[in-house]
Every structure is written in structure tokens, then in C-alpha cells.
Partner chain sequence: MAVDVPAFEPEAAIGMRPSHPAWRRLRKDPLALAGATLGLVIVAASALAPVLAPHNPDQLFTNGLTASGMPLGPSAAFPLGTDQYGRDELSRLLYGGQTSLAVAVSSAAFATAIGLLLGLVGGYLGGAWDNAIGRLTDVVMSFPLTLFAIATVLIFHPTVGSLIAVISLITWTYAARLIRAEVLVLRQADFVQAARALGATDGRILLRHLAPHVLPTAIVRFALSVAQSLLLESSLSFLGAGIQPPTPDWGLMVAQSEPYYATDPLLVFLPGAAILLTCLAFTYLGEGLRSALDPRGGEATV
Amino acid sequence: MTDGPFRLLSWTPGQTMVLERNPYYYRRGLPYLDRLTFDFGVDPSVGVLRVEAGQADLVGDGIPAADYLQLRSSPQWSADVATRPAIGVYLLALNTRVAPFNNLKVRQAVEMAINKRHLLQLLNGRGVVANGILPTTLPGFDGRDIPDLYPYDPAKARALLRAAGFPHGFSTTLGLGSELAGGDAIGTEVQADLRAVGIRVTLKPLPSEATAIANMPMTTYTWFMDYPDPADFVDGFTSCSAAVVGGSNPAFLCDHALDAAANAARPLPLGPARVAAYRRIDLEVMRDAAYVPLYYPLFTFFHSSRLRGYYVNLAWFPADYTTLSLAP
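Can you show the single chain from that sequence in the form predicted together with its partner chain?
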């Protein structure tokens, strides 16, 4: 049963899903494809090879760095690499309820210890350094970010740790979303950068959906736009009501002034005043230093040369398969 362009033909959980054209779809003549097969759990590198070999037509996000650069510089394939800025953010959530991250100075130290530029270098520049939790690609934000409250400064980070009573640093665990695109790079960068200021980090790979429920001292977190408004980010990340295990606030940030500001901003009409109000909230969130924004990602896709009509939704993640077709 569906009113969408495709209907489910078969599904083997964790392996394949086959969709077939819905003949009763309300838009005449669409979709173009008769059948669409998804293979799950394919290593991204293998996915790239399969597209190159003509066995698949599309690889999702998560093209490994080595493959990405090779494809981009290849005269044969470079035209088949599609990129678009995602309206989303990758960040670290510091659990404000557990020691030592309940200490503002410790959180500020972590903010200043992370070398985000080097991280983006590891990711082949597939993103933009983030200063706040609100993507600069949100409607009305004009690509401008809030000022950077925490420029990369390991010496200052060490001083903050000393002031917080951790002259020799401490040991902690980072919950790392294991199927996160670029997760290896994030884990390596965070581990090395924090080690340089005295914080010893053990990486604990977790299924991405488990990062919100694992109640880790530190965890990677991502959010992609569900609807085109900053409230989609602010309400989830900062509200006290979301600060529960399994909620969308893995830093367990509960700042009643922020809640009040969010409640005041939410009903504002679209326009500069609304944007300005949310920028102020973004700055306030950063003053709490519960989230370490890493970068606003750039999505990359690799498709076969015969694929036509490939559009990527701006909201959330998936592509729109309705208009896909194959050149003869």
C-alpha cells in the first residue's frame, strides 16, 4: 500500500530492498524507472568499484577519502561525482551532567583543543568549519556564521584545564557513531587533539542511533534539517525537555534562559528579526560550550554516467528517486 511513486516488492532486512513502479501514482508518467534495488551494508569503497564496473548506478554519502580524490581527478569519472552542501551539522556533545564535563572550563578547553581545519583537511575539504550549531545554509542565514568564540588554541586549553583542577588532564570515552561518514577522521582527530592537551580518549564505536541513548561522557552527534527553520536545530539540541536519555539533546544541556529565548523566538515571523534572534541563541548555546560544532558537511554522491534526473532533497538526507532515469 502506498501513494508514493514506488511500492515495495521485496525486502530482506540488512541486505536488499526492491521497489517497483507504482502504476497508480498520481503524477502521470512518473516514475521513469520500473524497478529500484537497494543493496545495504555495502562497503563504500566496494560501492564505488561497483559503479565503476557498471554493476550499480549510485553510491550514497560516505565515499572514502582515497576514492573521492581519485574520482574527482579522474577524467573518466569526475563528471559523475555530485556534491551539495548539506543543511546539517556534525558536532561533539559533552555530557553536562557527568564530571568532568559538568565543569564549564573543561568544556571550553575541549572547544579550544579541537583543530577543525585539520579535521576538514582529513575530509578532503568536504565541509565548512562550524562555529555554532546552526548551519549557515539555513534559509535566511546567507552563508554567514556566528563569531568563533573558541579559536583553536591548545595552550589556552591546557591553561583552562589547569584552572579547572585537571593539571594532568583526565581519561574519558568518546561514543563514535560507527556508520557516520567521516567517523574515522573525527575519532582520530579528536583523540589526537585532546591527547595534546592532556585528555586521554578511548573511542567506543556505537551504532549512530545509539549515541543518543548510550549516555556517554562525550559523543559524536549529527543533525540534518527536517524542515527549513532554525527551530528544528535549537529545540532539539537545547531544550530541557529533550535532555533525557534517548532524547535529541545528548549534551543534556538544560539552561532555562535558553529555553525562554527559544520560546520567544519560535513564534517570530520569517525574516531578519527571526534570523537575528536565532543567531543570538546560537551564541548563547556556544557560551554554554556543551556542543563542540565541528563542521557543516558537504554531501558527495557518485553515480553511473547513464543516470539522469538525479536530485537530492535539501531537507534530511535521501535523494528523490521519482525523476531518476537511465540513458540508453
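Form predicted together with its partner chain done; form predicted on its own now:
The next block holds one chain only.
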């Protein structure tokens, strides 16, 4: 399939994948490892225990909040905790094709009902509160001044629900993508905050990171940089072309004016005009309120002491396996 450093040796879908060194890899002497084994569906806390016991070398889903402080304060393990600000955003996707989220006021109510700062406390402060879909860590977007259209305001959220025709709230379902680090904490916070304004939420684990599911009212969602440009985010999960079942737009947001603005911004040369164009698009995405940006995360990964050459790669996470090796 590729000319990469490893080739597929075996694969049991949903359970295990084994890769072996590609002897024809074009970079002479690489990779260092002869074989890689990936175990899927392992709870991250169990993964931490496996690394501590010498049964694994890397927890691929990041470090759960319950384990993070213990590992960071441990004289034995703190040196094996790797961190780096991510170029990504954690969000809620509100399905604009499923009632009542086809109502803008309902979506705005959800935006204002969630206490993002408290959520970050549950996650050990591993991130920055998000006001928009474009991370502040994107090149050119450091310190950007995007207004917070939806500050935390439960009273205003309840007023918006009344105006939308839901004075007593409603019941709905939130799908939790299993690959979302901190997903349990996110689900718990969202469920509690929405209950406080009258929205009763049932949490439903999903088998993998969520794609667009036709009848799922809300889903947790993440988007991390594929290439260092705002077009990767805007084209990736806000475009009409991605608003299809199984696509990368789980909110099914289709705003033709947004698509036109993205088409105009994409060919602009790097520089202030291009950044300004994408800032305007970010603001328009927030006015649609189909996505609730929660926070821009801090990557945290835990690896074994014998793993050499590990660093947090912003494009290939949890690792670029090409240059990893094991101490004898």
C-alpha cells in the first residue's frame, strides 16, 4: 500500500495489528525496530498499568486525567511523561439535520450551557479554552482576537431554550468517540451542564472516533492538524462536501456562504490577508453554532523508560515510529 518504514504482517480488526520492518525502505538504516504490535480497544488506564509493568512501551491514547497527576509527580515515571501543545481542537458536533438541533437557538443554548473552564480543571488543566475552531497554535494564529460569542451563561441558555419552544428542555443522546482522550470527563461535564439548563443527555459510547452519523444528535469530535494551515480545519469538517454519512462533518453543517469564503481564502498567499480571511470564516462558523469548541489540547503521552527517541510529533501522533528504538 505504501513505501513506508513498516509493512503489514497481521491484522485482527478491532484487536491487534502487527507491523514488520520494511527492508526496502528508502531511508538507509531505518527503521530501528524490527516489529511493532498495536493492541486496540485497551482502556488508557489499563495501558498505563501495562507500561509500568513492562508489558507495553507506549499508551497511544494519551494519559487519562485520573493517572496524569500521579505520573507527573512520580520520581519513577515523571521523566517518561511527554507533553507538547497540540495543533488541534476538541469539540461537540451538533447534528443540524436532527431535531431539535436544526434550531439555531437550541444550538446557541448548548454553546452557552457548558462550563469549559471547569471541564479543563477535570482534565488537569491540559489545554486552553476554545472560542473557535482554529487553534491558537496554528502558524499565524498565536494570540488571535476571536470574540467569545457564547460565554458560559446558564440563565441565557435557558432563555434561548424557551425562545426555541423548549421551556422544559428535552432529552437527547451524546455519542462519545472511544478514541477521544478524556472522553469520560467530557461526557460527564457536558451531561451535568446540560442537565442544569433542562437538557437530559444519555451518553452512548461509539466504537471509534466519530464520523458523521445520520441519526446521532450530538457527538464528541476532535480534529488535529494534517498540515499546518487553517484550510485543513475549515475544509476538513465544515464544508458541504464533508457533510455526508461517514464523512468528517458530523454536524452536517452545510453553509454555502462559508464554502464560498473558504474557496476564496484557500489560494491567498501566506500572510496577514490570508490569516484575516480565515479568522472571518472562524467567526462565521461560530455564528452557525453547529460546533461547540471546548478546548485546544495539550498532548500528553506516557512511554516506557526503555523507549529511546520518543518525542510528541504534531502530525504523526502518538509517535513517528521510524526512529524509535529500545534500550538493551
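Under this definition, the rigid core comprises the largest set of C-alpha atoms superposing within 1.5 Å between the forms. Numbering follows the first chain given and starts at 1. All figures in this text were calculated on a predicted structure; none of them were measured in a lab.
After superposition on the rigid core, the Cα atom of residue 260 is displaced by less than 2 Å between these two forms. The two forms, fitted on the rigid core, differ between these two forms by less than 2 Å at the CA of residue 287.
In the core-superposed comparison between these two forms, the C-alpha atom of residue 50 has shifted by at least 2 angstroms.
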